[in-house]
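A lone chain, given as structure tokens: the form predicted alone.
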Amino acid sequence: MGKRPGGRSARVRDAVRQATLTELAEHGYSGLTVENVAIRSGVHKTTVYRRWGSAEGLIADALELAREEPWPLPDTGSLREDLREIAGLVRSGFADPVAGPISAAFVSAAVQSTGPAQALHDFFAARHEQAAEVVRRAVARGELPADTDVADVIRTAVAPIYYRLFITHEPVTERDAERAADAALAAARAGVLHS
């Protein structure tokens, strides 16, 4: 007999994930411990250690679950506006008082450990593929060359946001996000971002 979807295993995983996210929001990556996640989730510590092994395992699993969640994609009929909305979503996500610290903790963990780094890479690959649909629609409308690397347009639109947040530690304004989106669009229209 196989595992039942939505059974005890799924409930345990969800409880541990929620506890992990709450701990990250409150204490960041450096304060994340298996013990605190076990207490907060109501799941026995040995179960958490057996299934996730460490704080890095908890982060990797939370990112794996997040990777499967849909992302709200804009469909304004204009690639410029769609890219601006995507960049705005990234900016506002990091500015959010709950989601921002969690997202920053994921990045911090990825810098320090290979397991979370791979999980974050996989998360971003999935997000970029989802978001690339707005670029595919633009190619179909004739806004961009047919050989445009659709995922690279998305990466180019959001990369300056991450640079400002995590490299130079500068605030990211709405105008900064718009400028990043506009730069990606200009590069794509110029044929720089082709596959």
Second form
Number of protein chains: 2
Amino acid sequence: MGKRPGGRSARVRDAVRQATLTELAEHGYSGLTVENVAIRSGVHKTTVYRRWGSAEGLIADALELAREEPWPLPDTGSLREDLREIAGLVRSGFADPVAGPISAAFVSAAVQSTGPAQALHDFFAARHEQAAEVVRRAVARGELPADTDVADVIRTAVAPIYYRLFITHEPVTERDAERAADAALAAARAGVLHS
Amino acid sequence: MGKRPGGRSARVRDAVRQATLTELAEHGYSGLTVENVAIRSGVHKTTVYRRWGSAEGLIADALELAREEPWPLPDTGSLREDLREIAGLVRSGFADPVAGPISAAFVSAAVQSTGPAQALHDFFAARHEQAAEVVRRAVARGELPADTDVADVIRTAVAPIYYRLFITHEPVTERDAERAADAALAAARAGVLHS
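Show the other one: the form predicted together with a further copy of the same chain, since we just had the form predicted alone.
Let's see the whole complex now, leading with the same chain.
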């Protein structure tokens, strides 16, 4: 029998995913175990082991589900404002007391293990593709050169936020996020971010 | 008796540091133990425990020593070339089969533990300060606005490299590094990176 979306299999997957996210929020990647996720989700431990295998598998599956979720794409009519909103969402997401530690745990898992690294790679490929729509619109409006690498404008707009959070361990203010967005816009306008 | 630089204490510290770097290169942060560093360095285990305490302490001390090391600051007379060289050094450093895994282990340790995070923060503060000299010279030459945030030009020039390596897990080509440097220059010229 195939797995039906919305059927028992999907409900089990969602319960395990919710438990994974809660465990990540509370204990981080180093505290994530199949055992605790089984207890919290109410799904039998042998089922969790069989389908997800390990903490790595739980992370990869949670990221796969996250990738498919709708994401609030700004459409202000101005690329400057759209990029500032995207950078602002990244900043505020990590500053959020619930969502922040979960996202940070994904990043931490990915620097430690190849499974989560691949899953995070795929997650960001999807996010870049979605977010690049604001840049495509700006190209269509004639705001940017036609050969602009649209995904690279997104990378450039958010990279300094991640750099401060996960590399240099510096605070990230709203102004830092705006400035990252404005820098990406200036670079794109100057024709530096061409494909 | 005080500790003399170059004396027995400094030699022990250097032996422990070399052993720490070699262990990091071979086993990463998760494989770094006081026990193995003691064996490899030939320093007695109780001494390593007493002075460094843990893997976190070993990482923090190795970063403190790295911070004080001379660093090849480019001076080509052109900010574009200087920034490209800096971005290129970051890229090639991580691509190096020996130095790359060690640097990556520092990043990994810092996302997992607060001690290494503080040490890496201090390391980057020193590196930004050193590297910003190329931007200060460009300001003095009149290439950039006088109110340019010189450290932020450096952050902007290298952030996309770290973003690809440690967040999105994408490859980093020489062209990606050049483009990151050029984007920072365009943003600085546009006056976006002001203090």
